[in-house]
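Coming up is one lone chain in structure tokens, specifically the form predicted alone.
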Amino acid sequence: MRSAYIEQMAELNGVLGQMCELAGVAMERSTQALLQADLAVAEEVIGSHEHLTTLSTQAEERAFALLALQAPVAGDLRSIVSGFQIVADIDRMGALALHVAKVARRRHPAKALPEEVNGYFAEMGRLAITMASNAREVLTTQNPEDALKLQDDDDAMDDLHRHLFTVLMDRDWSHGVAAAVDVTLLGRYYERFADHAVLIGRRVVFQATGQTPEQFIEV
């Protein structure tokens, strides 16, 4: 029975990996698609993210199997219930990006973005991209000292995201009232993609030591 649920929880955990690969691609797409008023490709992550829908009720499957068929207990139960908010993480995480893409199809043929904050997109973009093949990592190491990393790029991903405030409360800002909704909304989704892997890394913790990130930090 224990090797039975050793096995059955790392398959769980390698579809969850996949839907974090989903979700990076699909931002890293995304972003391509935003910075470079590209509509074709923005059209590919619209109509690709059926793909993570499917994985997440695959993956919301093999964990209500879990809970059937192994009667988990205790800790063995803590990571189930983890890896079922682990899937609301990731399903987050593919829909921020598919709101990336939208923005970028509404405004096509122009570009989204006035080109002062390009540079900030693009970096925002490299965190979150690094942040869901992170946490794909640690979903398949379990390995909790990596998870807690996630925190360093999320600290990053904030700095850009305040610093793009500043820019939107410029003086000289001439871009108009629709500029800076779609600049503070994008901004916002991709603070938030952050976000959604540093949870996965707190989860993954979890699952790994049966203790929060502090606890784990005291010991």
Contents of the next structure:
Protein chains: 2
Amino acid sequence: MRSAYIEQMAELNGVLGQMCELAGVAMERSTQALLQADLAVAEEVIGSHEHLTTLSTQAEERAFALLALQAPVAGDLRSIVSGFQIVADIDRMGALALHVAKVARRRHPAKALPEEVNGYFAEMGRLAITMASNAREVLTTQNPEDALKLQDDDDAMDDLHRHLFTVLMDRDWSHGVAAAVDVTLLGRYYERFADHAVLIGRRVVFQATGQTPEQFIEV
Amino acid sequence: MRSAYIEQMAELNGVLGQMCELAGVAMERSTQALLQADLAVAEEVIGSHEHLTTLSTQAEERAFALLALQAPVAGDLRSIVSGFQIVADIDRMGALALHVAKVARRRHPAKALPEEVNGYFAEMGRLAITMASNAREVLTTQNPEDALKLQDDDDAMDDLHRHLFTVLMDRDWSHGVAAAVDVTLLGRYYERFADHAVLIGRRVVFQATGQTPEQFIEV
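Okay, that was the form predicted alone. Show me the form predicted in complex with a further copy of the same chain next.
Okay, now the whole complex, with that chain kicking things off.
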């Protein structure tokens, strides 16, 4: 049974990796749609979201099949439950990328972002894509050190997010309240996307070591 | 084994119900702190958040114990996995209430909200508290019809949220960008709180009937 578990768990993590890739691609295109007010790209993200939902259902079915294997040991049970939680994280990442695409579509043909904050969003987009890619990588390698490094990218994201608020709040913001509302929500979407990637990293540490990240760092 | 499952599942749902109550109380007090710029109440919410985290760990341990029962049948496995997902939903509700309290604390002694939108937040708070209470109720009763009604409250929340954006965007907003940013984020916190309560209702429908809400409504 143990070898069946190991094989099926690797397959589940493979599907989760694919899902991360889809979420990363969605955020990449949404960012492009946002920065360039590109309606076709925004529509493409919105239209392809269903693919992630389909994979999500497949991943959950695989996780249920693993639970139904005869008497998985306690650590294995925890890894399988982490699998369900990772599905939920990636679903949310996909939903956040979708939100970005929808803002781009809603404001088209205008740009949602004032020129002044484009650089922030280009960089937040780059970080989000890197984090989705790193989450995919550690789901496959199950390397706990690499999984923990997702936290560093998130720190960079949080810094950008804070600076963005400084631009909004403290300077002579000349773009009006409507643009400020868009920028506020968009900033939050990128920040939450990154938070979920960090959570995936934390769950991989647990799958790989049986320890929480805090316990693992202490050793 | 089946009777052990039924008993332990009821106990798990009892803990989840308590967690909903805590999240609801947190949102009630956060709303009070927000509307009245009451620092002591904000601090109380922030300080008591740990209680929810403790219950969350307890609920997960109960769910793991249920999974470890010898060979739960397929439907039971799905109910237990729903239990884990409900823990995550309530954790998030608690975190969102905490965010509201932190905004109140950050702006103290000033009020975070312009007078003009107080009514919206009083009503969104009232709805959020009702939804947490209804989620608690259906976790105990496992009544699928009542669980589905959470969607109606959420529709009311979404309406309020949309109107709030109209106030922000379309009228002569005279409170500046900083207040607009606060109102935008706060509105999102209440809306997401409600979304998670709806998800709990959907999961209860599944626990009680083995069907998704869409399948259940069709019957």
